[in-house]
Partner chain sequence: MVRLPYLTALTTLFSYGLLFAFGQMRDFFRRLIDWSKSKSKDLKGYAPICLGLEDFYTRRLYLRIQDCFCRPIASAPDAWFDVVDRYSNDNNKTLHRTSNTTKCLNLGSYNYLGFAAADEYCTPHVIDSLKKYSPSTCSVRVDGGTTNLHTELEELVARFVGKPAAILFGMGYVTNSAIIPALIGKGGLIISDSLNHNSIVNGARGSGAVVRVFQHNSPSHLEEVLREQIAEGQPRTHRPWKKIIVIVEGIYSMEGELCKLPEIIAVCKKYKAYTYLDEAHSIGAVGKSGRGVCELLGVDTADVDIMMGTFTKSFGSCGGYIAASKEIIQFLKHTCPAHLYATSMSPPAVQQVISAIKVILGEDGSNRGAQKLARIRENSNFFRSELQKMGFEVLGDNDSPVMPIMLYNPAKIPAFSRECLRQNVAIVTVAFPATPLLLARARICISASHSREDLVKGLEVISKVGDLVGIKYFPAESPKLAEQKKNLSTKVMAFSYFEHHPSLIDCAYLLCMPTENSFLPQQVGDVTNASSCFLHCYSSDDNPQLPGADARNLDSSDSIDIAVLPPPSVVDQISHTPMVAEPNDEKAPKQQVSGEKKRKIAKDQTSFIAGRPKEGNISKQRRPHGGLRESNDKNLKADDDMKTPKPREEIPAGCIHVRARRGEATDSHSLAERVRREKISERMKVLQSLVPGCEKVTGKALMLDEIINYVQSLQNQVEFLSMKLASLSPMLYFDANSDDYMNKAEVG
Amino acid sequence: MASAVMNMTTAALDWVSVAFDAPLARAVVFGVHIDGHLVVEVLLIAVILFQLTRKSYKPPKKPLTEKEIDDLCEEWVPEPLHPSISEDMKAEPPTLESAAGPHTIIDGKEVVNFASANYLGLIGNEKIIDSCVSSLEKYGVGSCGPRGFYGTIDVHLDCEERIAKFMGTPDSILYSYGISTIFSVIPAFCKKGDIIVADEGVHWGVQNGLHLSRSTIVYFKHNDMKSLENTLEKLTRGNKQAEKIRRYIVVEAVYQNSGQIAPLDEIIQLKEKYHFRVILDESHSFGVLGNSGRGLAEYYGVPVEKIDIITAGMGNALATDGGFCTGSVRVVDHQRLSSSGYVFSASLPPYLASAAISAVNYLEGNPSVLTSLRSNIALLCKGEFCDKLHNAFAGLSDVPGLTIASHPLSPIVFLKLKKSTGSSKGDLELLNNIADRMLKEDSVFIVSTKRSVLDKCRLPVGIRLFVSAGHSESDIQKVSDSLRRVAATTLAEHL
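Mind pulling up that one chain's structure, the form predicted alone?
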């Protein structure tokens, strides 16, 4: 059919050309011979231009009747505000009925708590509670204003000064919410056109900060310094424009999603070699790593001034809330006008700032708490042989179907499946089953890694145990025995 139409069209054009060729056979204009083909092509171009420039025909609008309007309204179905929620997406986490200390109450029953990042065991500390009570009596509960709009109270300045002194930095700045610290700091310094090289295992708060910065984001393999160096080399080799823009390396000291510790000494070497700046999140290392708990820089013996920006949440080791950023005076002052979490949020409640000061004072005056924490981490991971009882306490080193993936000094003991089911969803079902059974059968509270649809981290999921200096040896043995027993039965078919 199509070929027949084409043949008819060709024949018609040939006839028109012949019809025009006859009278114009000898026509010459400005030395150009005018034939029928040229006339036809000019006419076609004129028709096309006419069609392109004419107004499209719109039939006159006929107003809808009331019945038609009612019918359309009844048929209309609005788009949902959120995607449909499946059964596996519904979660009912346990509700704590007492303080989240080493032991807590869930459903009226006392349980051993390895699900709270109470690293130094300061929840319930009497000195910290007393400081909070005194602050409440003096200042009340909230500040009712951002720091730049009459929300600055003297205890905020005292807390900033205390943290800076403890960390050995010129200045520091307080934020009212822990996770908002890092995703306010990153966009305060990193803008569109800048380059950020980030570890692929960073937690959601860091990811959100990277997104808000609108910078060019390049990820390197998790805690892989060779991958980091190759990434920096590719970005800078022969790229003269890269020398003129701001460049950052963003890492966590202790990774929330794996329990690994970043090799800061190597990162600083690469930073200086390729002329990048370093943003370090110490939420899970502040008050934990180093001889006095000053974090990753102290642990590696790296001068703290070599790290451009340090952030940390205070809801873990310090057992309070809020966060801080510490560094040079210029770094801190820039945030007081440019960091959204500082400028637009009501300031940290005064009693929480008082609690942070008391917690830092406690840590500085009681370094033995760090020894207790590290002993508990080692005991949980490796176990020991007890001569009095004549039996071996194996720890978590050989739990059936699970393997420890975290660093030996990490307060987050991270266990992942030795053999994956092939999907994160399938892995999480197994891990959640283990956690649920341990809580119901043995009164041991642990958690698996739960990630929202917004979290882009692609590291393997696992079970996280948050070790506290407040845990006793019997607590550690109980969680170890329970996990070993439940994992053996739950993963029996999977092994």
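Beyond the form predicted alone, can we have the form predicted in complex with the partner chain?
Next comes a single chain, given without company.
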């Protein structure tokens, strides 16, 4: 049986091959014998090619008719441009009727001001105002143009030189607004595909910059060096590609969301170990930390060249406006054509640049102002015997229901609730209550942290006190007494 089948198959095969071979058996084209399987192969190829040229089957598409589109457009209902306005949105901040110095006037009443980051007490400084006046008379108010198009005024260049000289860096670049500095600098250096490791407590300006850069962003735990190291390790270990892409660590010197100070020495060690560059925002430490106010690097005794990019807003210690970025010549020059906030925005009003120059001059000439700032911070945090005859004055270390969360040297004294209500909205309500009552009852102006819904920072909210060198001991005593009294009554049921 089997052999019969075999025979039949061979016969069939023979027949087929004969059938193929027969007509072309002796055909030789260019030395190639044309035989049966070649014919079959050619046929197959032809069929494949034919199939390939055919379009793949797609269900027929029916585009929307004009009528349907009209209907869709008719039906579509947009959301309103803004959500419904709740009562708390209507709250207006207090309006100042005089300069925002250590004492200011609100509603015709003189109040002690702990809401302005006037760390060096330069608001109202005669010398600075004089330099502004002469600048105003010479240059007018605005610069009427971006830096590229005749908006560069010689005071801008002087100010850049002055800041670079003060910081001990080769060059610096001025921005026209504090918050735009950092969110222009980050996208200028970081592009898609780069890696940025950032602290989770950074403020909105940094967050926006990170978002605009489109880089890969990895957050580490707020001010936690172990977490930073783990993150860096994870990112670089076994990653051969990492050498070829740019890597940055973004931190703030003094976090405005918590009053913590970044441990720069450890960060520098980690950065060198893992070959990351550091972008440091010194908005609240420039002119505050370090023996001569040169910022975080001086405070930790780290050479300033080790930090690749330093940015700072000048709206705090220097009591002017705008911001700057400083670093190597290459870093600065790169920004002059690729930083959008620099290229596409009108330059800093010249009088503010003059104010910045005189403020830096003042700081260099009067380092004692830093001593009084530090003693004020210490006084407010810890309390002291202010003199031997009077009572001991306790500072803020034992305010009922609140605890100091900031670094002892931070000019932002940050108090958070010992026991959170569970939601940051509830917390904020309590804290706002305290601030309002202090302003109304004791004429002490302090503020709580406000959070925009766009802010991704999840650190706890709290009360912020901006200490100034211009505050007197009695001011500090007043705020601490008032806070203790109001906190005790307001947080009574909460405790």
